[in-house]
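Below sits a lone chain in structure tokens, taken as the form predicted on its own.
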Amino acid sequence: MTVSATLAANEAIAERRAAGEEVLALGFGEAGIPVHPLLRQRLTQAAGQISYGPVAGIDAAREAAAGYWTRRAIPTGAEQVLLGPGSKPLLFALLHAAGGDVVLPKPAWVSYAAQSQLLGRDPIRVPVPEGEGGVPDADAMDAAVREARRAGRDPRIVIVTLPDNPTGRLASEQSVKALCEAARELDLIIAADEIYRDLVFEPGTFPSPAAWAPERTVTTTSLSKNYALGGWRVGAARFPDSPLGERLRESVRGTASELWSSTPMPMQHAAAYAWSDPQELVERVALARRLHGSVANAVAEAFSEAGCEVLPPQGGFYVWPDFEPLRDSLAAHWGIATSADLARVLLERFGVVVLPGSAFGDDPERLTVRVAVTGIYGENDSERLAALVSRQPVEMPWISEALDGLKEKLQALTAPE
């Protein structure tokens, strides 16, 4: 198992920078904001809370996590809800609580892959319906595990992102009333990860399976984007309130005990402080929204006038674009044949981070790169906060100045002279 795509992009970011080198920092999925002065405030006040807590979680956080569920159309009770160091290893404890092969979208994130092959099991991909992400097409699924299932597979649980993370967009409620559907008859669990739910730039109905499929349907979060906090790890899942939900709780929470044996106590205060949404955390994560929706947006505006195909984000801050239209052009003069290939010319010729389609399943020799754009919001937290109070974060000097970079450097890679 080698390290993550992800954090790898962020150790090269790093080495560049440290060598003098010019980065343009596209490849790191973090969220780019400074930490709110009163969440910093309740985790100074835990810091001495040093106990081991309850493997699932305090009571406090458990109740407020049940909380922001339920005021996002989801009830749910303290009972249904287990704390870990993040959504990462609770989305792993719950693959191993599941058992059996894994059916992901295609592309889908790097560490679902990953996860399963852990447990010795490679993932199912299915295509994701045409112009969305994050969810597999539902009659696609069907076919693709019935056909598993008659060659001795055994696929039990399939993962959704919504909204996605590496295209950037939000699947139609059509296409996870399907999906939901579906996995009924298949008699599949729902993974559905929700991480950037608060990060949808649009406002309207969102399209939680756990409102179509809710026997069966686990919902993750975490803190680490809507609030920029991903080095406190901290996150929750939220089981359905049926048998198959209480069997896999109990196995995660067996599990927990195991791995991490409770969530840290500092982060789990914190965490039932932001939880229970107060009015100024909430302000905070409208600013966040604003900052990602406008940067996201004027980032595919600029691969689009490059040539590229890319479908406008709808939440979190990545872009997924797809230079096949450039194909010729890229083989003729940089000699460039699958999406590792673009990447690596990216870096090594123009300072441009980015990740390859590949690392996220896509078919290697489709010219597709995801692009985060949050590493462009600045140098230091002033710049970071400038930006995200902002009205108009694309007039912001450094990010302008970034993203005109980026236009030439695509004009010299697209149309090279």
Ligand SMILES: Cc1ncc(COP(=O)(O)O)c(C=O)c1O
Given for the second form:
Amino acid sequence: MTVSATLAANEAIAERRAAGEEVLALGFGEAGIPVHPLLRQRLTQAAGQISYGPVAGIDAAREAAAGYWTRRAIPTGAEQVLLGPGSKPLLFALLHAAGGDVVLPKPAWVSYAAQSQLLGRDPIRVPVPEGEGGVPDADAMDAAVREARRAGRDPRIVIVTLPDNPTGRLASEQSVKALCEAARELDLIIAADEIYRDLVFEPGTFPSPAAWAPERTVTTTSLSKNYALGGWRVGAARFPDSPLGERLRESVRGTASELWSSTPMPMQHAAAYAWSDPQELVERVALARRLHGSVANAVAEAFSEAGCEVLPPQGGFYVWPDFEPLRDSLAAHWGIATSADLARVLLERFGVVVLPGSAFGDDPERLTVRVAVTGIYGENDSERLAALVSRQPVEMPWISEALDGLKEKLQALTAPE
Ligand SMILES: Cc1ncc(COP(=O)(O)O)c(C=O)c1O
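Would you generate the structure of this protein in the form predicted in complex with the ligand, following the form predicted on its own above?
Entire complex below, previous chain first.
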């Protein structure tokens, strides 16, 4: 097992900065906003909670998570919820519980494939519908699963990401419904990773698979992205109210009991507060949405102006440009033939850190990269807070400077003298 591509990128940034080199850090998917004072207060108040606590999580946190989903039109009882130290280990335990092979959209977040490989199985990757991201195309999935079964493989679970990391796109209701029907037909469990759910830029109905395939959908969330609390490590999974759901939940609880015992107690108290959606925090998430949306769109524009194909981001904080239209000139000037070459040249020649599309399972010769935009929100908490509350975040001097720097570097990459 190698270090996760996203975490490795973070380390590359630290090394270059330590060596005094300028870096435009667009590699790591950390949400980049200071902790809300009320969450800090809840955490501090609970610091004396030093026992392990129940494996599934404390009642208050499971009830709050159930309320969180119920208010989002997925009626949920506390008994359907399991907490974990982030959603990542919960997803791993779920893949373990499902057994068999894992179906992924292509591209997909790095860790799904790595987790599948930890369980001894290469994932089955299925392209996303044209112009979308985060869900496999339903017809293509049907064909791929049938083909895999004929070849003796045993696909049992499909993961979808709504909205998506790496593409920043939110799958359409039509594609999610089709996916749900196909999953039912093929008897696949659906893992709906909705960690960026509250960070969709435009208001509208949210296409949650739990609405159309309630009997087979496990939904995950966490505090890592909405509240930028990745380091606090607290997440939750919602299991279906069905015999399948009960079986999966019990298996995940068993894995939890042997791997992480319980979720850190102080974090659970903070999560119980956050998942009750108090007005102050709802407002905080609205500000985060505005910040991510305006910077992600500005970054997408910068890539588009440089000649890339790039769809407008719809949620989260990622942009997924495709340098295909520039292939000939990139090959002629820099010898670039793959996304890994592209990411390397961007880092070594221009100090721009992005991740190659191949890290997300895209074909290596496609010239896609994943750009995480939060790295330019500010150098410290006071800059990040100012960006968060600004009505025009892209006009904050350090953000507009970083955007100008990005444009210059892309110009030098794509149209060298
Ligand atoms: C799509 C997706 N799922 C899950 C995670 C992991 O989240 P957590 O911090 O809850 O383990 C991330 C974090 O990068 C992510 O981007």
